[in-house]
Amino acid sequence: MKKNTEKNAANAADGVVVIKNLTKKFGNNIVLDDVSLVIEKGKTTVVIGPSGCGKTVLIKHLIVLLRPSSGEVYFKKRRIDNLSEYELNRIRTHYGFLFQSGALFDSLSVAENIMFPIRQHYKITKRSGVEELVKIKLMMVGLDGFQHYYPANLSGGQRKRVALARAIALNPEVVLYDEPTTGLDPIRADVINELILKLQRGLGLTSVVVTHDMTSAYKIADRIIMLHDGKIIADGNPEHIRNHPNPVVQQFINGRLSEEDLAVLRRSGVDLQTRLTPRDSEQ
């Protein structure tokens, strides 16, 4: 834990957000636990964990779409967790954020997707420009030619494209990702993969993604940490992770259960089975 807090205090002045003694509670239930984390500016931070570790609750307060039940969270060294939702509106031009479903709008064209939230912040008097820009995001995540399609004639791939596209619409600084990689087959996996990091090459971006996949964790992570019971348990690049000492952690990259585990899925209910029958409900 001490050498957590010597890295982010370290790295403070490179934080492009930062967050402080962050805790978050569901009534008694507590996601976070005192999380701090600076996130490095043009790094690419992926935050890895069991389902139900608090991975997305996290990222959310990255953009204080949740707020904290006690703590703070910076972006660009002004605290933003405290700010009204009219304050927040324009702090959040800097973020793009690509949901895991896509989370584009059925009845709207992909030209339209991509529009959306241009509209939410901008006055648009000239079309043509936000055509060519509609043009240049699509270009970016390789969709130009696609604008008058809509989302249920595109793949699963193709729609995840679309939404990142939409996601960068507004030339964001830091870029979140909700499991970017879940519900696509390897190699649309890795046209995703190759895009995340395209864009932070590129565009210097800073992103932070969360993620089950540890190949495309590996692949395209500066920086790992890991979430367990609320508390960041790991932290530092893909080969310290994968040599990480803690069996927890291993369990998890490796995608092993625990002896204990184990042995009682083995134990349970099977010996029962030749016992009792649904017939044997009837009356």
Ligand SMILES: Nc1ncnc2c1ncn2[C@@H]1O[C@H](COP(=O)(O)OP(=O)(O)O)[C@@H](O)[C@H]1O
The other form holds:
Amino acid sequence: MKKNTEKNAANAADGVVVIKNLTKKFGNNIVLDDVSLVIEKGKTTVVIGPSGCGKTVLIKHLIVLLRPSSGEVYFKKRRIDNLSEYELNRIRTHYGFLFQSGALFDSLSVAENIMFPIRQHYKITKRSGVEELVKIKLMMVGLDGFQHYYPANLSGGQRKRVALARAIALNPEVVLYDEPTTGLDPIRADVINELILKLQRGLGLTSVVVTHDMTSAYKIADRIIMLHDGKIIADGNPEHIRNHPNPVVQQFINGRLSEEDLAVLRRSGVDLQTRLTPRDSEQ
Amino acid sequence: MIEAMGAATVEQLGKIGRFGRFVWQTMLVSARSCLVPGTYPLIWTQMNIIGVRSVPVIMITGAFVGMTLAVQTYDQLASFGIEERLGVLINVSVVKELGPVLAAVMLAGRVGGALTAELGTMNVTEQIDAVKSMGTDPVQYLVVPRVLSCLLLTPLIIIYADLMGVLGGYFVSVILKGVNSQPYWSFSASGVELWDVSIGVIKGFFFGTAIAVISCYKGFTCKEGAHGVGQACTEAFVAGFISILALNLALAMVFKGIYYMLWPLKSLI
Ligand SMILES: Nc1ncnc2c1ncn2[C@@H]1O[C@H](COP(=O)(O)OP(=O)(O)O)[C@@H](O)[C@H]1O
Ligand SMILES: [Mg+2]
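In place of the form predicted alone, output the structure of the form predicted together with the ligand.
The next block holds the full complex; its first chain is the one shown before.
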């Protein structure tokens, strides 16, 4: 573990996105505690960890949607965490961000959602050109023909795919995925996995995926990082993680509670049910 | 105890500071956006959403204000036999104070609530973060069109309220109470100056800006969940309402000053 962080510091130069000694507090709640990480170009880095451990907070720092309490963030060797919002907007066009909830604009149609970033950054003279582009992006996620739907009329998986099409609308170099498969059935989840792989292999994108879905993590990852109590406790290729000696890691990847937690759970709350009397027996 | 008070003070100051920065940013970006043609369609859309649907309710508000004023003041004036001057009284009150303030309060409830709810929901569903993540300034895309359209619309809406207030007063005084129509209007015309009407309309620019800026700010800073959005809407209305009253007082003092500067002798006549 120690060795890994040292290695990261050593090859910090090749990272597309680099965070150094990042600490993030909300009030007294320390969510990230002195985290350092180098995201390598063209690779898929997967961040795993239980819900609420700060995965979303971490990934939002990579694009500076949140600012560090202390520490630094670099994009292509340029420090970005201290830039003004105005300067950041230029940098952010190099990123695509797939939000946990999709975050599609619900007042805009699917096509308008995908056009949004294009409209914001390019002069659009011939509308037909953009429509072609929207069509291509939707074809990439298998949703051509849904241009005129509104987000409210799409299923969860379709929404995530539209959000993905929007995230890659500006041909970003780095795509950040926040729990892309959460809440989807295994088949739909696998569609998303294949899309992530296709983008990475086909277009050579650098991807960072936050997830607690181990099937997905093993399938897409070049490297897996586990976050626990605000720190990185494991870092390596999928094989390394699978055989990781740390029991916390093993429990998480196997989806099992520790024996003590299990014992507490079994002891509690069972006899309480039996003491309750149903309402209709009151009369 | 003292520590807690100190902490509360610091927190309040922090809030004021954040709001101040938001206002400053909105003004800067508004000024810049006026030169960008892409902003105009956004403003136009918002004006339609905000303005057109507010017209009926504003007209009703204005009419009731005028009618109520007439009912209340008629007896007093009639007891002196000067009920023909009713028009001056009603119309000056309507165009200078009641029309603008009540129209603005109505807008704070109707428009302010809707803006806060819309932006608040966008905030908690990460849509505002999404705007940022695509390299767009959410103040420019979301706040500026709403503020500018409120700024432009509120004066127009106040004119509607004024008109209906004047008609409402006329309806009760002349048609119900039987005051002579001709002197009613001639006293009104000599008593209500263009200045009075302009004050009311100019107030609209300030009220409209205040309502929109406060509502957008509350939406942007709203807390998680349905409860957070609801709370933000309530706070936006209360803050909007108080700032309308405060602005009204401040503007009244400023305009009095200007009036005496422009026409120093008028008050002596
Ligand atoms: N804007 C915020 N304000 C205060 N606390 C926050 C905020 N965002 C996240 N947190 C806290 O940070 C912790 C990690 O959250 P998050 O990164 O969303 O977890 P997850 O790993 O499930 O994505 C949580 O305890 C949450 O309460
Ligand atoms: Mg999360």
